[in-house]
Each structure stands twice: as structure tokens, then as C-alpha cells.
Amino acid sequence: MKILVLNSGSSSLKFILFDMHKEAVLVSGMVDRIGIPESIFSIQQSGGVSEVIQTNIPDHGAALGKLFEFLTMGPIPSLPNIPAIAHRVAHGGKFRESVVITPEVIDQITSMNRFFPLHNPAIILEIEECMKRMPHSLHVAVFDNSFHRDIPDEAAIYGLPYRYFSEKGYKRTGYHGNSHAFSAFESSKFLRRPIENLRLITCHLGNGASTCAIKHGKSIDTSLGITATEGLIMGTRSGDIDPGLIPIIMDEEGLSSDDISDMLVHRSGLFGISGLSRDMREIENAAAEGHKRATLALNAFCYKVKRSIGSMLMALGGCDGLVFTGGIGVNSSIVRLKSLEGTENLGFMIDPVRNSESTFLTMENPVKEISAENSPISILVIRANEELMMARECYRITRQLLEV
């Protein structure tokens, strides 16, 4: 069975076509700069052949048209050869587990637009356009917060009047669930221990970032909340701030709620502190050259990661494995080292040589250990594969429906 995985951003569309018999990638790629002149369509085929096409793609419908045209010219004879499509959705409203997409599901996704004003409209457009073009296929919404559905109420509730929790459902829901779940699964395989016996802390560090406490294979706490702004410092997102500061800044600068939201989501984080970039590679390079604000951004990012690891450690009551994943987590030895600086007595003993060695992680070999030989806690670097987790969910649901 072939499963197509789609992941839409506001101006991008990532795709991977899986053959689920061996969980092999047949083709993958990305349509970038949608709605912007000189759009880019990049393709990576299973044989290692890659191609980059520059063209004009005005919207997500045109991006899908370009993708389907390419697929039917090579990887598959016709679109009906793809029986199911997995669509990545941040939050499904009342739906907390992967579901077949219906008008009710789309309504629930739409109800979350205020929480995800940049991404949700693009996701809904991609789903609707895809369903028009592939009515013969099963369309499955795979939610980024599903993995965190078991977080207990005492960890999820905010200190607001109770009605916001009971009536509106405003509580910690978390995201990056597919990444955290994949890290837990691969940790269990690598350590050769049943996932039910492991206590894991996973750190998904990228432009978006979060930590997660995983006990017996289930998420019991995470740093992101109901929006994608809480927790760690991120590329352009603020992470935790004193909420009492928000009305003060609004009054001082005459800002509207949209203005303050724009600042917290698009003009804060690494970019806001450094004044240079949201890209950790550029931050590290500038810090190495003595740029004070870049150094502050780097140190603040790592300190918040360290503090969050500590809170997850207390939630778990102990730890068997710590995972770094995501673009920064996999590629930045500096961030990994600084985030664990001074934590040796807590059991996080990193090997500086292993940590600094560059290792090319692949889908076939996604794990590298960087802990010292005598470290009581295993420290791992894992290449994220959220798309594979999505494909597995979609495959599971499709098989269930076929068996019925």
C-alpha cells in the first residue's frame, strides 16, 4: 500500500510517498515559496536522483497540481494508485486522535484558526483542494498534539478561572507529537529495552522547539501549550514570558491584540534577542565572532532547554534516556553541550568527543549515542522522521477500514 504524506506551511508544501510494505520512501520533496515569485519545486527520488525546478506557483491548489503531475509521470501510473493520504494538522479541536477527514473534522480544524493564524488556513486549503483532486482516496488528519492526549489534568490546566478549562478546553495540549513519539520508539529500539519500561526526556529543537516527558511510552508533560508560543525560546517565538507584562507593553506602545500576537510569534525568540537571525547556525557564527546579542541569544536558548529538561526530570522522577532531535538538536553540538553543562551530578554525562564528531544520520540509521561510557543516563541524537509516524497512523486507520 502506498501512503502520501502532506505537510503544509503558509507558503510551502512538503510531501513524501511511502511504500508501506517496507516503509520505503519512493519520492519526497517540497514546493516552497508558494504565492511568491520564483517558487521552487524540489524532488528527491529513491534512487538518489534529485531535481530542482523554479517556476511560479500561485497557491496550494497549483502546488498540488504540480505534485500530482510529477507523481503520475513516474512514481505511480495514476492517482488512484494512492489509496490514502495523511495530512498533518496541528490541532483538531475536539478530535485528539487521527481521524478520517469529514466536514465535521474540517469545521473543528477551522475552529482553531485563532490559535494558528499563519498555518491553519493553508492546511485547510490544502486538504480541501486535495480532496477535490483525489476523491477516490481516504484522507486522514494526523494531529500534532495527539501524542500528548494522556497528559494529566494537573499538568495540563492553567491557573485561570476554571471555566476556561472546563468549558473552553484551554489547557496544555502540546505539539511536535510525531517527533517526540518517533524519538521514543527509536530510543527503545536502540537501547534494546521495552518502551513500557523507559523514562525518556525528548528535546525537539528547531525553529519550533519543545521538550517532553515520556513515561511507559506515553507523554505525561510537555513544554508547549495550546498555542505554539509557550515554553522554550524558539526561532521567532518568545517562549515563556511573564503574562503580566503583556498588558503593560500593550498600554505603553499602544498595541492591539494582533500587534502583540505578531510580536510574540514573528519578532521574538532568537531573532528578537539577537537582532540578526532566527537561524541557530548564524547565531553560533556571530557569537563565535564576539557578537554580544548573538551570544546572549545562544546562552538564553540553551539555559531554557536546560531548565525545561530539569522540570521534565522531576515530572518523571528519574530518567533512562535523553534525546536531542529536530534541526538544531541534531546539528548543533554547541547547543547540546551547553544545555547539559553542569548537570553531570544529575546523571547527564555527555562525551565531548562523541558529541563533536559529525555523523550523518539517515532514515535507516537515525540514532547516535553521545553519552559518556559511565553515564547512568543514555544521551542520544535522533534524526526526526515525523512523516513516517504520520504514514504509520494513516496506514493503521486505512487497514482497519479495509478489514471492516
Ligand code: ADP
The other form holds:
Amino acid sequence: MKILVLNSGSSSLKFILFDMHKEAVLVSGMVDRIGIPESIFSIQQSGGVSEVIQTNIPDHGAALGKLFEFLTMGPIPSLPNIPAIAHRVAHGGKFRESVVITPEVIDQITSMNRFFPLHNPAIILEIEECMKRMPHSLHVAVFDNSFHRDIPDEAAIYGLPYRYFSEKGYKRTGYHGNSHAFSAFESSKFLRRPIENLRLITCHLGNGASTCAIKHGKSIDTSLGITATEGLIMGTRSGDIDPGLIPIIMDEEGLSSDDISDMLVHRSGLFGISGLSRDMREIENAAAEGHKRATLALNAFCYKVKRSIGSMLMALGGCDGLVFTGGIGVNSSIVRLKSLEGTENLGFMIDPVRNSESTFLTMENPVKEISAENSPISILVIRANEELMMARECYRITRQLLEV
Ligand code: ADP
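Mind giving me the form predicted together with this ligand, seeing as the form predicted on its own was just shown?
Okay, now the whole complex, with that chain kicking things off.
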């Protein structure tokens, strides 16, 4: 069975077509700069052939049109050859499990637009266009927060008047669920220990970043909240700040709610502190050349990761494995080293040589161990594969429905 996985950002659409019998990638790629002149459509075929096409793609509907045109010209004979499509959705309102998309599901996703003003319209357009063009396929929404659905109330609730929790459902729901779940699954395989016996801390460090405490395969706490701004310092997102500061800054600078939201989401984090870039590679390079604000951004990023690992350790009451994943987690040996500096006595003993060795992690071999031989806690680097988790979810639901 072939499963197409779609993942829309505000101006991008990533896709992977899987053959689920072997969990093999048939073709993958991305349409980038949607709605911006000179959009880029890049494709990687399974034989290693890649292609980049520059064209103008005004919106996600047009991007899907291009994608389907390409797919039916080579990888598949016709669209009905794809029985199911997995759509990545950040938050499905009252839906917390992967679900076949109906008008009610779309209404619930739409009800979260206030929380995801840039992403949600693109995702909804992606789903609606896809359902129109592929009415014969099953469309499954896979939510980024499903993995965190069992976080206990005391960890999820905010210290606000109770009605925000009970009536509005404002509580920590977490994101990057497919990545944290993939890390847990791969850790269990790599360590040859059943997931039911493992206590794991996973750190997904990319443009967005979060930590997660995973006890016996279930998320029991995570650093991201309901708006994806809470917790760690991120590329352009602030992470935790004193909430009392928000009205003060708004009053002092005459900012509207949109202005302050724009600042916290798009002009803060690594970019805001350094004044240079949201990209960790540029931050590291500038810090190495003595740029003070880049050094501060790097140190603050790592310090927040360390502190967050500490809270997850307490939530778990002990830890068997720590995972670094995401673009920064996988590629930055400096961030890994700094985030664990001085924590050897707590059991996080990183091997500096293994940590700095560059290993090319692949979809087939996504794990590398960087802990010292005598480290009580295994420290792993895992190449994220959220799309595979999404494809598995979609496959499971499709098989159930088709009773294969
Ligand atoms: P997203 O959250 O958008 O999926 P990624 O997981 O791809 O993001 O991570 C992007 C981040 O990874 C960027 O900050 C980028 O600088 C960082 N990154 C990628 N390669 C390296 C590297 N070699 N060294 C340090 N950081 C890196």
C-alpha cells in the first residue's frame, strides 16, 4: 500500500510517498516559497536522482496541482494508486487521536486558527484541495500533539482561573509528538529494551524546540504549551518569559495583541537575542569569531535545554536514555556538549570524542550513541523521521477500515 504524507508550512509543502510494505520512500521533496516569486519545487527519487524546478506557485492548491502532475508522470500510474494520505496538523481541537477527516474534523482544526494564524490556513487549504482532487482516497489527520494526550492535569494546567482549563481547554498540549514518539521507538530498538521499561528524555531541537519526559512509552510532560511559544528558546520564538512582562511591554510601546504576538513568535529566540540569525549554524560561527550576542544566544539556548532536561528528570524520577534529535540536536555537537556540561554526577556522561565524530545518520540507521562507556544514562542522537510515524498512523487506520 502506498501512503502519501503531506506537511504544510505557511509557505512550504513537504511530501513523501511511502511504500508501506517495506516502509520504503519512493519519492520525497518539497515545494518552497509558495506565494513568493520564484517558488522552488525539489524532488528526490528513490534511486538518488534529484531535480529542482523553479516556477511560480501562488498557493498550496497550486502546489498540490504541481505535485500530482509530477507523481502521475512517473512514480505512480494514476492518483487512485494512493489509497490514503496523511496530513500533518498541529492541533485538532477536541480530536487528540489520528482520525479520518470529515467536515467536523475540519471545523475543529479551523477552531484553532487563532493559535496557528500562519500555518492553519495553509493546512486547511491543503486538506480541502487534496480531498477535491483525490476523492477516492482516505484522508487522515495526524496531530502533532496526540502523543502528549495522557499528560496528567497537574502537569498540563496553567495557574490561571480554573475556567480557562475547564471551559476553554487552555492547557499545555505540546507538539513535535511524532518526533518524540519516533525517538522513543528507536531508542527502545537501539537499546534492546522494551519501551514499557524505559524512562526517556527526548530533546527535539530544530527551528521549533521542545523536551519531553517519556515514561514507559507515554509522554508525561513536555516543554511546549498550547501556542507553541512556551518552553525552550527557539529559532525566532521566545520560549518561557515572565508573563507579567507582556502587558508592561505592550503599554510602554503601544503594541496591539498582534504586534506582541508577532514579536514573541517571529522576532525573539536565537534571532532576537543575537540580532543576527535564527539559524544555529550562523550563531555558532559568529560565536566562534567572538560575536558577543551570538555567544549569549548560544549559551542561553543550551542553558534552557539543560534546565528543561532537569525538570523532565524530576518528572520521571530517573532516566535510562536521553535523546537529541531535530536539525540542531542531530548536527550540533557544541549544543549537545554545552547542554550537558556539569551534569556528569547526575548520570549524563557524554563521550566528547563520540560526540564530535561526524556520523551520517540515515533513515535506515538513524541512531548513534554518544555516551561514555560507564555512563549510567545512554545518550543518543537520533535522526528525526516524523513522516514515517505519520505514515504508520495513516496505514494503521486505513488497514483497520479496509480490514486488510
Ligand atoms: P524545523 O524545526 O524547521 O524542522 P530542523 O529540524 O530542520 O527545523 O532544524 C533546523 C535547525 O537546525 C536550524 O537552526 C539549523 O541551523 C540547524 N542545523 C542544521 N545543520 C546544522 C549544523 N551542522 N550545525 C548546527 N546547527 C545545524
